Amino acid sequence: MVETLPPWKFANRPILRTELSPRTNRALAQPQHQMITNNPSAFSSPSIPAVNGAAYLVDGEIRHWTGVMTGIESPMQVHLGDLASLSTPEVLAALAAAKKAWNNGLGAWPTSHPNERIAAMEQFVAGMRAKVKELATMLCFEIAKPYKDAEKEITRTIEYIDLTIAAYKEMEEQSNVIKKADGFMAQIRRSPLGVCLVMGPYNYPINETFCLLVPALIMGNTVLIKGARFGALTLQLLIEDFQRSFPAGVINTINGKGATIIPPLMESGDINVLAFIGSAAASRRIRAPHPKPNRLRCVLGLEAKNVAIICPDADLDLAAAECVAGSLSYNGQRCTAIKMILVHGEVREAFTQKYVERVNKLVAGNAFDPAVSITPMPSPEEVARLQSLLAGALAAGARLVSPGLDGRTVAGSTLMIPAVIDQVTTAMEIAKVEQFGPVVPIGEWTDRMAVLDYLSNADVGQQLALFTASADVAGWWIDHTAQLQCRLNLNSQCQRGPDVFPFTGRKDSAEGTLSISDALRCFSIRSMVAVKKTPANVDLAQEILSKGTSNFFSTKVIL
């Protein structure tokens, strides 16, 4: 479906603006034509960051590759550039510097007193705060995303960065304690756990890569990253931060087509934390190679199905204002949007006319546009997955709920109109995939056992968002999906935040828990110094803590 209209324009051209005019539900109003206004006075385009894709880092030494190279286009219409596309020689090389400095845990790194870790850390995230314009824009450019947004990924990962320092200090200071029991002392502390392999997702690559990177680091590990598809120019402009603030071969930066690179680096056996955002069926390629799965340690954050419930006595302007920005911030390219939702068959209508009016009042167009909101979609094939799931959806027997919204592009472009569909069940695939796009289904429900069938049937299990006024309504859902879910969002949409909080998910949602302090304890094991309390032990034990001669079995203060 490619709607007919003059050429989208970019950069410093005059820009296109696509407003969606207002409308209510089509069994209520007949549609307005579209507004398609040209407006090149409201906002300006930056240039382009330069960067050099072709730099790749690799035991302290920035290296620059001389083979093939991937044009990297932008959403917008725009060339930013080209990334070196390394071979199996070049990763592995990155590889032995990962090992290297690991050194089987013997490396200046992971031996090092958490002091020189945090030293080195704080010495990178000021490098990243006087770059946070450049790296919002470009970043803005090469995923589309709204530039308000694209800053705030970036100023949110700086304050994350922050937040693992300081958890990372308590953590040390609470490991100063010496335990006694049954005539021993001992003092336990969090180790690493050797070479990690991170990946993060294009949707945020940024802020979700740096949730796996910083505590790899801060604990002790070395890392190689991988940057993703959509995304990988913007952390390039960080290899010489990377560089100056870390020692030889703790960080590696790889970048290259998953499908050549990655399989030789999990074949070797030398990778001991697989550090993943993205599909299922993605983490299950990739860690499949490798020869020692029990010595793997995965960290992954996957897909989500997170469903919206509409309870009959739900606040209807709350649940339609907290839906839309949960199913379409970002075009629903997050793995916590809303993906799914359910109203009671006595609000349906109602809740399906406010949640319509709110969308649209949404604006399409430049990411650049401040009052932009739906931007273009990072590639074609994600336009036509996502047209190709609406169509069955529709083959199905589910109905567009306004002629206005049905996923059509602006031409030359990808660029999708939202498309919100219902008479949607849960036995169409659009109920039971991940969409990750702007394609938004409405079911109706009236039995409450029937939706915690659909929920328990689910391949997926992460958030949920329940929308009721009843004490005893969200106290039966409370107790009814936790165990099917990790977390219940109320009257309130799906979303990862505050930090601190854990983010998991059950079944092929997650494994392992991404918060501030969790995340420290996925990169790292507990370890521990027992010691027999005999004379001339405990004399020893005091020896080395005062004298201050092992970085382990310390009680050193952490500034």
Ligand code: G3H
Contents of the next structure:
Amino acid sequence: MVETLPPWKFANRPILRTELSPRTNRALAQPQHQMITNNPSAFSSPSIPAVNGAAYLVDGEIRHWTGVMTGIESPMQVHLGDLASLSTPEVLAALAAAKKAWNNGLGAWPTSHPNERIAAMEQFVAGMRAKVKELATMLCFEIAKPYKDAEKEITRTIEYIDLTIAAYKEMEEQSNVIKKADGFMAQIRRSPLGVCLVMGPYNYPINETFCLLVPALIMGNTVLIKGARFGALTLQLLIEDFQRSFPAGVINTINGKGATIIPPLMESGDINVLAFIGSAAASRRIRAPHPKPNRLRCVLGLEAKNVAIICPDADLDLAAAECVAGSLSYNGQRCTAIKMILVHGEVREAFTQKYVERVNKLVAGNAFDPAVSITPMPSPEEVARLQSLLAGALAAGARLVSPGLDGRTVAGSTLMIPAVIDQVTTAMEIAKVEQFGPVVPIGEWTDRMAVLDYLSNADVGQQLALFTASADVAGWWIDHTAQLQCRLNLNSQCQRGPDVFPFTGRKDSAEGTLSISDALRCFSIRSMVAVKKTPANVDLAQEILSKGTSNFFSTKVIL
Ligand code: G3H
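Now show me the form predicted in complex with glyceraldehyde-3-phosphate, since the one above was the form predicted alone.
Every component of the complex follows; first up is the chain already shown.
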């Protein structure tokens, strides 16, 4: 369905408001969608940051691609620039540079003292701090993330880097001891793994890319980063900072069609760590061509189908507020989003009413408008995928809860009005796949064992949101679901933060744990020096330590 409105254009900045309408019967009346006169003082029209999409960093050198470029359009309908679409020889040159910097673990970076790596990271983060507004503006343009959330993504990433540096210092300090057992002395450290291929997702193209990149680097690995499907221009704004802060070959950046440039990298067998955030199917495709799979460590953040379970005794206002934020923040394009709401039959109508009332208050439009939370989807293909999923659910017996919340787009744009459907059964496709967009399925439960069956049969297991006021009820659900997912959120939406908490998932949701200290472990392996305690060996060990002949076997103070 397409609303008959004038074409939605960034240049004119009209916005669409979805207003609350009074409830008439069980089904809600059609909300009044109205174009409001654009108020130019509501938000300023930023200029597009200048970016060179042809540049890529290889072996410490910024090179300029002269071949095929891909045009990058903002979902808010402005041309942002062009991005290099590299071919195989260029990405293999980038791989060669990363391999040279690794040098079988003997490169200057993997063998450097932790203090040197910390200093490089501190220099980099200082550069990033100076670019918050520029990065957030480009991010907002590129992926239509509401500006304040785009800015939060950048500041959160900076904080993540600071916290990673602190956690790394702590880890190194704890390794700065000589342990003794059964006639041996030993020093145990975590050492790097080799060449990492880092690929972040479009919904958090900076934050999640850096949640992989930063621990990989600080542990001493060398890296190839491929920009996300959307969001790669924002990353381009940082390549000079990469060049300035890190030695040649330690970071190499590549852009291009994944299907063209990733297989040759994996087929080479020279990638030691695949660090990827995206779909489970894509991760299977990417890792498959590696000729020596046992040598490949995978650090993966994949799909999720996080479920909100609303119990009869829940505070329904709180549940509705948390579920709206959980399901529709950034149009539901979060791996942690609530992607299925299961409400107990006794409160289904009351909850749905409250949920819809809140959704109807959301404002859809331009991501730079501070009043807006529903923004255009990144591509027409995403909209088509979501609308087809919605159509399938409706054909299978689901029902639009409110005729106004029907998943239509505003003419000429990818701005999709949320669709809220109920009477969703766990057998429907919409109950099984990760929609990753503004389509919210609501189902009803009465038998909690049936809910457990649904969770157990899912291919994924990241988080749950449980809404109840009862300690007995909460205790039951906590104990019966702890083996099915990795975080139960009590009376709050699902989310990754605080970032010091472990972020992981079961089954097809993740491999490894992506949080500050856990990520340092993912990108390293324990390695040790064991010394049999003979008088000669004790003297030798003392001399290595006092002369500082080794960076690894060392008790040098971490600054
Ligand atoms: O898309 C997955 C993100 O890591 C979710 O993070 O819960 O802070 O939005 P968030």
